[in-house]
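Shown here is one chain on its own, the form predicted on its own, set out as structure tokens.
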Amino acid sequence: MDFAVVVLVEILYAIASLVLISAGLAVVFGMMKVINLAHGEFMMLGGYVTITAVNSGVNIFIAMLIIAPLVVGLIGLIVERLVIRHLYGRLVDTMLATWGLSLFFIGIATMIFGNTTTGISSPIPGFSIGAYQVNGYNFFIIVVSILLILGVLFVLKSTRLGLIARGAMQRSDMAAALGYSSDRIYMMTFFVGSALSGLAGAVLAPLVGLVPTSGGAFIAKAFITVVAGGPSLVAGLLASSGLFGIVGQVFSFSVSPVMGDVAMLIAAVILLRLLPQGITGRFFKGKL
């Protein structure tokens, strides 16, 4: 029974873990058609603002959960009204430049912290459940995960900025015709979006040695879980980051982490070859 526990216990982290990793992203390139391959390198900045913020003396969860966040979405509005509105509607442009904006980070985060290991201790202990020991800082992540969905799908359908949002994203022609700027709607959402990386980072921070190529061990996580979500940004993030959880975890345990990660993308190279319009591509259709 004790055992069981454990499981679940990491079953539900592993996917909230997804879902943390995967919102920014999903939030720009499901809501905007933009490829971030800067999403990891944002995440590594969001780490590094809260060690930063930590060992300056600002309580461990002020500099994750605001501080992160805000100087993060800082630097991707800055990046947005320099770079990507001049990209928008062009893929492969749009992937070059975040690729180069990430070598670009990359380089400034080494000349800044250096190329040594760094990280913050985690602000919760752990704790037994039986003979088996728990990490506590895992259920921090899970309600933040949980919170963080709650108040993207309240964002979206109960506030008039989330409504002109969605409808400036489907119809930008329509959303212009009726007063709106949607250059304004576009440098917000990338600015949410490059906040919610930030906050992934800020939160994964305790549990990872940072170095600033760090972002790279997320990318293809986020990016895995995003596309095979489908066009549906929440229920599409949910489906995806459930299945790939589950998966990851089920051959953690029984053979090797490292085979998780490995089951994790054939499962996406699967999905993908029978479900090429992502799961909410075929499922959960109209759902958001």
Given for the second form:
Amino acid sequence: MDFAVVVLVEILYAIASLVLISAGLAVVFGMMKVINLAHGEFMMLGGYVTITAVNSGVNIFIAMLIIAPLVVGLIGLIVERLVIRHLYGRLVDTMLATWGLSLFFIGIATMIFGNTTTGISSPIPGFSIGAYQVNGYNFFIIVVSILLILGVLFVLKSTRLGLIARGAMQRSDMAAALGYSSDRIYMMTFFVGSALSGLAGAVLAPLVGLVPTSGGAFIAKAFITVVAGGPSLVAGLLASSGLFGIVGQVFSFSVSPVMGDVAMLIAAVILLRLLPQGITGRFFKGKL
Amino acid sequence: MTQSWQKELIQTLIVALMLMYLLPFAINTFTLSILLIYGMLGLSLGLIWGFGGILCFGQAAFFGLGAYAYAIAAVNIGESTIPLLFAILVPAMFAMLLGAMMFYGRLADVYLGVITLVVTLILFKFINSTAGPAYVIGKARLGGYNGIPGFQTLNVPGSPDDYIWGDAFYYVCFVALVVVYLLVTWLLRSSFGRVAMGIRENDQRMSLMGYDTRARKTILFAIGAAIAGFAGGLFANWAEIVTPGLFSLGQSAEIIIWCIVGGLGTRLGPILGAAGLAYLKFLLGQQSLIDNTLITGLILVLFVLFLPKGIVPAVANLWAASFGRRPKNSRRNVRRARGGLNG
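I've shown you the form predicted on its own. Could you give me the structure of the form predicted together with the partner chain?
Once more the chain from above appears, this time first in line as the rest of the complex follows.
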């Protein structure tokens, strides 16, 4: 019984962290059809910003939830103005340019922070369920990702900004004809996407030892989650995170953590072969 | 066709022969060998991406598979001729299966990128986790992240004790690259190559004209993998150890960068891009002021932004512009090389 609860918590946690690490990429891909391969490095930067802020005496929650997203969002804004703006509509070129950016950021982080592992301790203590010890921080991640999903839903559905964003997503030419500059919408979207990446990196920072190449561990998972999710932003994100989270954890518990990752990747390959448009290309059509 | 083919063959051979004897005066042969091997690896992606329009994020997977196939076979057999064949065949078969799965599923675009990237990661993770004694193929232990050291390196076919190393290995690599280059040239001049370029330009049109684009793309993909695998086999001989790092995303990224910088849609571009950037990396590795990855990334970004065609076509255009005689086919090459994926 205790074991079942622990497994359930672990599965929920796996799904939540997939949602968290994919949200930034999903926003950028869903709205702008840009695949940001520097997403993992934005997360890595978010982690470093948090650690730097905490070490200079800022409260950890303020550092994670406010400072990191803002800083990374601004970095994203600069990147968008300098590079990505010139490449809209050229999917492969943006992929390559952002891959170059990711290497660039790895290089910068290596030069500033050195090629060593840094980390901060988790601010929430663990507790035990029966004979098992559970990391209390996992619940924090679950809560953050639920709030994140609700927040994105709220902005897209109930605010004027969300309406404009959705309009630009469906027909950017029509939105432009109605007087909404698609250039500025894209700029904002990229800012929000980068900020979400920064948030994810910051929130996950206490769990992982951070090295400049940490981003690589996230990008593949985020990439498959977003692409397998398909065109609908929130529904796709939830559906594919749920699927991959469950597959990954079931194999982690029954075989080994490495096989969990491998099973997740194999599931992605099979899924894309069967549903080339992603899950929401077939199911939940027209949802957000 | 035969006459221009003969002319090009003779030109290539003369230039290659001259380079083969002149290059060792500038750079030592140990470094040159790896540059040649990387050149071959660059050519493999240049073939399928530049001429077939298939952007493979996992070319490193075939390179790594070739190296591992060589190492495992060499440990088991104890000589190098048959293992080198394995290094070509295993990645080719693997690519055949993977390609059939993708192309017969009519996957294109970013999904192709996702799947090749994911397959590379699966291999990387799997090989990394094979440290235990349970993972054995014949006499060879896979060794996880430690890799496989101490296998038989290249020897004269038929006599396992006559090792080919040092300068001799450099000449073998050079000849191998020239042979592969000529084979690629021949392939692109054949009707298969022309149809492949047609598929790159417009898949639907070619299939409406009655060509089975799925089968052709699968075969081209497998040929690219075979070349990459051959390069992997040679690399195993050069490094005398194979490690999971060969499968890494960083390695895949580098191959793509070589192609972009050198020039897509040319045969020479990826080779020069690979050798040039690898040598630059080698030089940069000797200083510690600026991080190597930073420069690689910067090069990629700047090229995508300012010189998306790559160096070789740019130089060719410059040449044509300054000396007036415009080559007949200079426009054909790159203009839509990456267009196949932009949908």
